[in-house]
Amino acid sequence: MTKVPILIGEHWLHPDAAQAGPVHNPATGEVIGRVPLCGPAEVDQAVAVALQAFTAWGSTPPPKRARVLFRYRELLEVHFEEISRLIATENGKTLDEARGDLRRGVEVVEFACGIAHLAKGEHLPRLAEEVDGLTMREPLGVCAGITPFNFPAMVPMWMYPLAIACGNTFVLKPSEKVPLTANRLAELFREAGLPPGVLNVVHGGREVVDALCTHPAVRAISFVGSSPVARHVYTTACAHGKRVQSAGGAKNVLVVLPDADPEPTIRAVMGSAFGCAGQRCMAGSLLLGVGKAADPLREQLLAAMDQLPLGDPLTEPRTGMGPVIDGRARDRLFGAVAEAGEQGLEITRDGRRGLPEQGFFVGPTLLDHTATQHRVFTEELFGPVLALLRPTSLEEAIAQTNQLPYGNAATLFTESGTAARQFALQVECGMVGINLGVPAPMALFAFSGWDQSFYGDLHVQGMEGVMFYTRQKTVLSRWAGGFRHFF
């Protein structure tokens, strides 16, 4: 059993924390590690070290910072399969899903390698009589990231590579359910030549979250998790004068018109709803079969679900879907399915049946005849449970989508350019897909949730990420004409 350390400066430490929590292999239920549940004392240590390291790192020229990131990128490639297996072990993803998790994180590192260009300001000679104007982007100081269990590599790497590339130092608090991947990523960054104290890792729960959100030396907080916690992080950190980007939950919609191409549509719906066991904020959880599309869609989907084998992703190569993260998540999902049946929904495929004897498994589940008043329509379940609705028109489907309190993602499957354009213009969410199941942008673009899916102004990834982790300074200069007024 692994005893999980924290990283403070150049030292991996085992703090005398009051408590420790289990790290599971979700596919077997086995406890594979013990993670310290730290508190304010460890946060103070990490922030103090990060603050000290900022003096040198923040003044390091961007091309030199980029060279460390280039070396880091190469080490991630060398250790790609090792890290992917670690993700699958502590999270339960299939190996292909774990590779995708890591790949999307590496893409952010690749984007951050261009920091010497990305962080350039603007310059306008002769802004006024004998006056030149320029802007420059400067790092903030100590930044912090609080990340969930569902993407042990990608979500932390949404944050710390870009923050560090911009010249900040960083304190990462990964989910206590998946601490091993975060520690390994930090080890490799240090191996790439990152100076001590620039990246620190502290494990724990709410105590650590609140300590980071209220610490006077932390300048910015990045968060991904459920909407209630996202709101708490946003309000708490903002009240303490910090920049905040706080991504919450989602209820993503998959709309299928009668003219949609059946085979790629079913493949995309299956991947969206049941990929990563439905444990992602981009998972499609509401399937809207419009008009005549609903009945054949249901039958094709049930046939595809029959071909989705469950199992341990590390020992059963044919595994199509792994477990959920722990027993609590499994029991919560079982309860939601039972409640749906009690409310009159048809449990067309019951994911509580025919499961492996070990591990925290929930099978792919399909609930039919869902309506907008049902809990499964409005609440994020975060698991492999798909609810089918039957709107009679695209306009009704858009109206139902726009009733949701979240605004993360929605996808339309159609062969009609007119319908696609109408959907893209009228649906109220930050990420729209046409004929693809998961419209998650790559690192060049911001991950742009709306409404209760995001609290803040600047999103993760892309140029919004660069803007979030820097502040702008404007300089006006006069080198001729003495001290006359500007205008």
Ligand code: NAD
Second form
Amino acid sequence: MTKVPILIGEHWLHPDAAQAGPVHNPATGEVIGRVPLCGPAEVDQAVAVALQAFTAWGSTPPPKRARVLFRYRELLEVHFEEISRLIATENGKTLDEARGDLRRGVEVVEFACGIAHLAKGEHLPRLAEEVDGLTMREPLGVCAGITPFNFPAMVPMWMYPLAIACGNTFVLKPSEKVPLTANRLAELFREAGLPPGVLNVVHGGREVVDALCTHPAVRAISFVGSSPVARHVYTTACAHGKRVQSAGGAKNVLVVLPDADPEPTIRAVMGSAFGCAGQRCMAGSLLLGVGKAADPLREQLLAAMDQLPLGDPLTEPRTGMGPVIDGRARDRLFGAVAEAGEQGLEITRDGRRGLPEQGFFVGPTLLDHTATQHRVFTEELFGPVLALLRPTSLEEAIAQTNQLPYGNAATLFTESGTAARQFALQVECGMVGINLGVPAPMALFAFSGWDQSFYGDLHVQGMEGVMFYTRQKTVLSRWAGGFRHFF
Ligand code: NAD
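Now that we've seen the form predicted alone, could you pull up the form predicted together with nicotinamide-adenine-dinucleotide?
First the chain shown before, then all remaining chains and molecules of the complex.
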């Protein structure tokens, strides 16, 4: 069984933490590791080392920083399959999904390789008589990232590659449920030539998070996880004077119009609702079959769900869907399905039945005749449970979508450009898809949730990520003539 270390500077340490938690292989239920549940002492150590490393790293020329990132990118490619297997082992997603998880992360490293261009400022000669103006973007100092279990590679990589490319040093606190991938990613960054102390990794839960959010030397917090914790992190870290980007949970909507092309639509809906066992913040969990679209959609979906084999992603190559993360998640999902049945929803396909004997499995589940007052309409379940609603028009579908407290993503399936345009303009959420099951922006765009899906203003990834991890300085210079006030 692996005893998971933390990374402080150049040392992998086993802290004398009072407690340690289990790391599972969710497909078998087996405990494969013990993760230390650190506290303020380890956070102090990590932040002190990061602060010390900032002096040199923050003033390293950006093209030189980029060279380390280029080498890191190559190492990630060399170890791509090994890391993908690690993701599948501790998270339970299929190998293809694990490869996608890592690929999206590598794309952020590729984006960050362009830092010398991305972090350039602006210049205006002759802002006034004899006065020139310029701006420059400078790193903040020590930044911290707190991440969820569902993307062990991609979500941490939304943060530390860009923060570090910008000249900051970093303390990563990955989910205690999936610490192994984060450690391997950090190890390879060191191997690529990253100086000690620029990236540090501490493990644990609430205690470590609170210590990071209140630590006086931490300048910025990036968080991704559930909405209640996102709100807690945002309010705590803001109250302690930090800049914060805090992404929360979601309830994403898939709207299907009668004119949608059936075959690609079903494929996209299946991938969105049941990919990664529904444990994506972009997972479609509400399916709005508009008018005549609903009945055929339901029949085609049921047929596709029968063709989705559950199994261990590592030992059964045909596996179409892996387990959920742990026994608590499985029991919570079983409870939500039971409650939906009690509330009068039709459990059209029941994912509580016909499951593998070992591991934390939940089968694909379809709940029909959902209405906006049902709990499954507003509450994020975070599992392979899809609720079907039957609005009579596109306008009604948009109105239902806009009732949700979250503002993450919504997709429309249609052949009509007019409907697509209306949807994109009127739907109130930060990420819109047209004929796409998972409209997740790639590294070049910001991951732009709204409302309870995001607290803060500058989102992760893209230019907003560069802005978040740098602060602007404006310099006005007069080099000609004598001293005069110019305004
Ligand atoms: P979580 O909120 O339980 O945990 C996220 C992180 O917060 C972990 O590192 C955890 O250790 C820490 N944490 C947990 N409880 C805490 C507390 N009370 N105080 C302080 N820290 C705490 O989330 P999860 O179950 O790991 O991940 C699933 C959630 O993440 C879902 O809600 C999903 O929608 C969301 N998510 C959002 C995005 C996005 O971009 N919006 C992306 C991925 C996942």
